[in-house]
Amino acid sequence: MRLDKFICQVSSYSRSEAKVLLKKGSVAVNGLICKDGELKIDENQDSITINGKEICYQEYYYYLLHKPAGCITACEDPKEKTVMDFLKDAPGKNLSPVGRLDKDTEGLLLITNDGALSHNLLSPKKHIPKTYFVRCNSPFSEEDMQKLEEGVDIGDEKRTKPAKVKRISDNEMELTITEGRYHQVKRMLSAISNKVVYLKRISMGNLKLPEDIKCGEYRELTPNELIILKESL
């Protein structure tokens, strides 16, 4: 691999900083300073370091964001900020977000560069579970937890799978999905004659948002996290 590339790939700099970097004498390869981006390194092997800190090769890249309300989920646009605004110092290219969580809504999302990944926990076919925090504008009864258990028609052709409800209080709930329909959680509390006032998503398949990560906040998931992550598929 390029040199210029790799520092690209596994760094949040941009090509033209990568030049300037390598111009400056910020760059070593194996102890040597180097100022020639294309210059063939292995990237397995060789040891690079940026103004004195190794950096090492990573193909993928998972990160969990916290994401407050007030962004839209997308990876750029001329007018809103988005999610990825919050991983601009983020190693790593052709980070996405895995899936969408509406402008008013908070809580976990994954951002990765692993499509695969990212493709088999949105495949309906895997029925991936998601679990919110729901707090709704009205009291809702037994009989509205039954309705949302068994599924409700949102307008769409089908009427949703069936989902798990949990009280929390007598307007909180937390409700787990296992589809990703347009404004679902909405439409379904709208389908049992209630409305949410206030939507987080606590969890997706096995993994959990971390408590001591605030809203607004980033950062890798753990070798451990990843592991759990992909258990869920």
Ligand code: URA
Given for the second form:
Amino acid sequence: MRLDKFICQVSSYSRSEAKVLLKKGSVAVNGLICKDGELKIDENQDSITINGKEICYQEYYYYLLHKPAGCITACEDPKEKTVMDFLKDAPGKNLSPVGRLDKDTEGLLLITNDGALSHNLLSPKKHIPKTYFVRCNSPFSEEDMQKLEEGVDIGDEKRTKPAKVKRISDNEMELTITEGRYHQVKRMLSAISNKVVYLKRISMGNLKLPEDIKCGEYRELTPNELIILKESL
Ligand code: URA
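Moving on from the form predicted alone, please list the structure of the form predicted together with the named molecule.
Up next: the whole complex, starting with the chain shown before.
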């Protein structure tokens, strides 16, 4: 297979982006920089690296991004920085985020091309718990916590489903919800006359945001983490 075709097949790079990478000398074949996209490679034998990272063919890829604030959860956008911009070097075609975090929300975001897993994790029937660390504008009471736990009116047809609340400080909590409504956490806090000033997702299903991934960094899920995630279903 041609080197430029291989790069496009296994990564999210377009043909023109692959051309630029090759020209810049970012691609190596068996340890040697190669600028010739027409070079015929043996995808089963040769070692291909982009910016030092080896890429090889695999059907499904599972990445965990520690999303920073300031980027939107979308595959592409003409103006805004997106979460996918952090995974430019990540092998895998048709990668997309599982669910959505607001622009100002940080934390655990799964990115994969495994459509079936993504669909299952987001299915309202599965009630996958998602836990958020929430810092509020002002202190909240035990009564406020009880209201959140029982479900609040956020202006939709139905009240929110029962949630779990763990107090961290007078104005900080860990809130676990099993739905994924638009701006749900912010609207829940607004329903108890408070305001979210910082929001971070710290877990999804049984999977916790690992401490080794700094804000703005990503890595592939380990085989064990993938098993843990699938056990949530
Ligand atoms: N709830 C919100 O309000 N925002 C998020 O980003 C996620 C959950």
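Numbering follows the first chain given and starts at 1. Since this is a predicted model, take the numbers as computed values, not measurements.
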Exercise for the section: State, for the two-rigid-part motion between the two forms, whether S12 travels in the same part as C75. Expected result: no
